[in-house]
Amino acid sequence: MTAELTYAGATIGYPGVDVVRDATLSVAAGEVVGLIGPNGAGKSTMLRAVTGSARVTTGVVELESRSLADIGPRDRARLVGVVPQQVSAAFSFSAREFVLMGRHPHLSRLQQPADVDISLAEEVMARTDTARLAEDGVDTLSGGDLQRLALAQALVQQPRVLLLDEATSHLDLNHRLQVLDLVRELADSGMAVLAVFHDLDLAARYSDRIAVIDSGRLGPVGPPAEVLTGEMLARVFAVRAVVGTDPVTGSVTVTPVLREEAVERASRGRVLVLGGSGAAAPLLRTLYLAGYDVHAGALNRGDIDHAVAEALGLGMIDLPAFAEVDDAAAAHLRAVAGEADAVVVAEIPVGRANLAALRAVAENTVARRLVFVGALGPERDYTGGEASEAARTAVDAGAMIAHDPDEAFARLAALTRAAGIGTSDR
């Protein structure tokens, strides 16, 4: 593909500072680069590299192998359309009026706006669902409204180049989509397109590659399923994630499990938690918000509590997707409820791949430190009765059962506190 933007070692910045140091990515017809990163990373200043806001002081930024520097405003205008984070409408032209403006690049200093660019406004207008503001002033418009009017005045310049700064951060779901689904077609059909996301799953629904920009350094520039990585997200954003596939539409969906400055980093105690079908997610994250050393016991590759564990970066018996808890899986699991000062079963049903799980956490050994979420009835139980028997067994050696999940936080502090760790509940 044909590069139309190219950032070859460029160092962008304002006078007196560099914001962006020794950036190299290109941008080819037909594709969308989703550019993504902290706030304050430089993202928005790559964009101002190509309208001339911001200067390139080392290195090159080329629109269709020419050099920026050898491109005039005007000649630059025809070719990149612009769509910023904000608006302005300082003065009361008509939405029409406002479009309009985008064929100024295509007419001579006095020239009225010709039929042709009056039909081309109209027809931008109409794929953007703004044409019904024809005559509305842009003063008295939404900041949605006036968002994708924005869109429709770059478009109306018939650009080779788009670059999108956050451009629906003003818009409801439904405009959101409806605008990006128009960039990804113009996209299709030849322009290049360099878009600021800060909603990661919209970047990965719509890019073909994203960039990522960390402290004014491009990082990894790949696929999304490439470049957005758990690893990935807890450095560059200090965010653990759960990174998976969206069912429907087959992308990458990024669901953020907590912050990394939200931990309590003394240790509270060690708890096991027994999961399973996402049964544990929640109280995996609240436990470990709260400073626990927490172990996530025996779980499946694919299952959600898996995914959660994994983001978390605690300990657990990984088993490939489907498999039975085994003798040796359920020893290490016996083990480790052994040395855990407190123990949780959450709200999981109980089968025979998983029953070997709840036999080695509800011995007498560990029944005083155990704590059910939920009684264990027929309802999660389909191995025919044992493991509700198990699970009866360990209530009579003095394991509790919690009705929820935030009252068997409760136990397990009170648990860890007897134990002789930690001070308060949170």
Given for the second form:
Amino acid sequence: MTAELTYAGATIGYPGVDVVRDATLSVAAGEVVGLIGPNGAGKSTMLRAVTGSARVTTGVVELESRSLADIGPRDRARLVGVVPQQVSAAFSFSAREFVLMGRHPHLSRLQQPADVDISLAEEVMARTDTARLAEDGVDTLSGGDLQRLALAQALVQQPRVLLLDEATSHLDLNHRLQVLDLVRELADSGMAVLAVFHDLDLAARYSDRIAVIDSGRLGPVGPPAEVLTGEMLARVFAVRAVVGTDPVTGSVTVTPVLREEAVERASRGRVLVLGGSGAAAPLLRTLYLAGYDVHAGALNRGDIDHAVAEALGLGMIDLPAFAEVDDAAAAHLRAVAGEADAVVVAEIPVGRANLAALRAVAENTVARRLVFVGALGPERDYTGGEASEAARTAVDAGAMIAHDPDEAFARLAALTRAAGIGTSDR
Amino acid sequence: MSPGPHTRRRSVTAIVALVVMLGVAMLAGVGLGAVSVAPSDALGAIGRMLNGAAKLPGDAVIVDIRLPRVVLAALVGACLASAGVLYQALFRNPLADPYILGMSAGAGLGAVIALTLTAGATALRFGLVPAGAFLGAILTIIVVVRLASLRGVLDVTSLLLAGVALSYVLAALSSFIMVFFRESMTSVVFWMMGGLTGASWPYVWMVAPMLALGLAVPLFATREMNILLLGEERAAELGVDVERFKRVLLAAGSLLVAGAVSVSGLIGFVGLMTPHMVRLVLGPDHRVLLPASAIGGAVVMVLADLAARTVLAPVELPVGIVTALVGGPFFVWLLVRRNGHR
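Now show me the form predicted together with its partner chain; what you just gave was the form predicted on its own.
Every chain and every other molecule in the complex is listed next, the one we just looked at coming first.
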């Protein structure tokens, strides 16, 4: 595959400011490269360098192995099409006239758009689902319609390289997928695509490779599964996220759990949460945000609670996927429970595999430090009554039953204050 | 960009209609005045002039006084309206016009300086006044654009403010020069008031090439002007060499303004109003807008000058008063009508 667009040690910026430093990246024909990064990191500037709106001060940006500096505006517009973030259309050209403006670089000074240009425009308008708008004035159209028209305008340039700057930001769900499916199709037929994404799931789903840019520096570049990691998301976006796999498309998915700066830096004491099957995830997040030293217990790999605890970096008693709670894990749970200011049993189903975990905390914790979320009854007791019995015994000894996670949280707050620890919160 | 058959037919119809209107307006301009002349007599006199045939006794009024004045009015109107189109496209702002951007005042100062320097030397004037006006116009627009883009990007509000402010300063400088050289300045004062009172054939031959050149270049670039409406960045993405194109438009516009100001002083409203009227009726496509505005501006100016010299005859009004009084309300009416349709 040939590289259509290459940045080689390019420093890019505007008079007096360098925005992107020393960027090296190449986009090959047939490839979609997703560019992600926080606001202001330099994503748009990377794209604007190609059309001459941002200046390349050191290094080079090349199109088809020719330096941009040697390519005039008309030739460049025959090689590169751009779909911008915002499309301004204050004047009442019809949508067809608007799209046909994209033929400009192919027409000589006195040449009018001919039948071949018009049929090309009609073709791209059909592919971008804008054909029915042909006679409408662009000043009457919605942001989503305009964005698809801008794509049609870029495609009618018949470019080798397509640059998308958040090109689906104004689109509804259906059109977003439609446009990106089209972009994928164009790439598969040989176009090189560099696309800025804010939606990381879409970036993962449609990109062959993802490039991360942070504070003007290009970071890792590689396949979505390699680049989109919890560590990268925490470092670049300051977000703790669960990185998973979409069960339907098989592409990487990113579920943000919390923003770093939302975490209270108070120390409110240590809490052990007994979870599983996703029953504890919201409570783990809430407690972590509030500044508790949260530990999560006996979680199997592959469980949502496990993924969330891992994303948050919690202390965890973890088990292989589908493994039963063995003696070692039970002992570990008992030890952590013994040092915790409070222990919460989330609204989990209890079966043979995790009965030992319930017993470990219910029978070996001072009952007054124990909170159940919801009474443990037959509807989630798969042990023939042994789990319910263990819970009942604990409650009789003073353990509390909270009706929902909110009440559990309130009771925990009371418990940890009583333990005299949450005094550092101001 | 590519009008359908319907739009194209409409554009051709509109241009033909405007040409007919211009013909009728010019005929009226030649025929009406202190002495009324029937259209057939007026046409006869013009025919005899073109054929080089012997003049009849009444011909002098038509051929030497009325006709050059009407033709000059048409040329000045075309210059101002075309310049308005160019600047409205260049700055993507409907308020941009040579008068508001200070270019008229700049051209005026340049012309005043040239008039002062050539006091008494009439022959020199025909060369130096338009040159001075052109220099004044182009220097003014360069200063105004620089002032408006001090923060790196061209700010439209600053552009208009800088234009208006500079306009006052330049007009004051012109007045200062005129007061200082009072003795030799009678003709300058007359000219400065704005009007076509002194019109003669040499003025026509002076303006005509400036209009032709100033209009010809942009007429070959109407597609770029359309694309420029999408913003400079988008225009660059679509293959327009934006910086070069802006300089071309600025130079062409300055030439048009200089042409108008050299012969008729400062006349407002035509450059602002005419392109708007045309746009409201025919849409934003410069392939139609530019030629239609040029012809429309000619019609407006011929009619305005006709009104200026007949309404209160024998008193002659400055034509700028007429353009403002008639053009303003008409513009408002078009605006209200369009909004009512939405």
